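In the form predicted alone, a lone chain appears below as structure tokens.
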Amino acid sequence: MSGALKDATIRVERPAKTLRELALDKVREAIVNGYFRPGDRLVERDLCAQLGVSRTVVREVLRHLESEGLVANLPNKGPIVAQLDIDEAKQIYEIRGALEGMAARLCAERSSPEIVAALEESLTGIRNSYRDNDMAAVLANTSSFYQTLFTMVDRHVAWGVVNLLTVRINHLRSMTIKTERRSIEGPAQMAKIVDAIRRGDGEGAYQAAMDHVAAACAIAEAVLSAKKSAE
């Protein structure tokens, strides 16, 4: 056997993502998806245990959450899951509108048909996601669609900070898809941005993303103004 071919087949693969990498999905994601909630503490020696790393990946891990803003470090108590106040939704939402309703007035400046065919895919996936009351799905069928808006016309940059801000809010938006007759406005709004990016409209696109985003900062308000009163 060569000594090049003995190289070949005892030659270690590196991993696609590192340990560090591994352990902050996981961590991210348990915030997004509310199995850690906003308050909660995160304590390292509890991390470790769960996620079965050293206290130094947690600590990389906790410090990069925390500049998503996902993790708040207070005095004397430590690390929580971060919790967002009415006018912090309220800068998100506005964020996401301007970057939204850019993208859908440049979609249908695009007039393209597979623009259009994968967001009616995506819609499609949100409706049956509603229907059959499975709500992470309805989440992921959102990001997809909004991924198609900005990535199909090559605006990388800006889907990556709304990417960003729409973690932040995951939780919020959770609770938002859940309210009464978001299974039927929320569609349907998204339905006129597709139907307005179909006849090359960018004014109306653009009004129409605009419109969706202030219904459902609307309801985030609520929806935050009611946990707030509970309290």
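Output the form predicted in complex with the DNA next; the form predicted alone has already been displayed.
The text that comes after this line covers the one chain and nothing more.
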């Protein structure tokens, strides 16, 4: 084989996604962005019709979402969209704080121009998205910021955990970022993380990451209790 043609060059890319994975993504997205509301029943045969797939696939998808914590299963009644109570949300924020703080500290300890550059790119993305009032993009870029934080120090498992937990509080996240002062304070707090990493200040990065999550948690708590008293 010609040396000029690397294997990767001609490799045919196949979607390779199974129907199950497609359906999983669809349903997860539908839950996350509120098409299915918490407490809604997820009737298997209805989902079959809506997704255009068989019950076999739907059931596997529901199992998967169940183990992700997005779907709860009532015995003899069937699956519903999981309710998120305020205490659980706080716990999730707390865990995120611990893990993101850990990742930030690691980034600072092995601080490098690449890490800083990658983080600043995400941060710029967030600022631009706020400027354009594109909240979906804010969320996506925020995720990307944290993903960078974890993957730059090869903490894929921790990132997986954070990601898993984050989908469960996604609708909270979309509410917190819309809060008035969040568009200023959020990026400012993240900039503090990056600064500490640039300085190689592990403890500072840890604290800054914790502070950022704590702020998000506080807003979420306010939003949730306001929503509850409104009901």
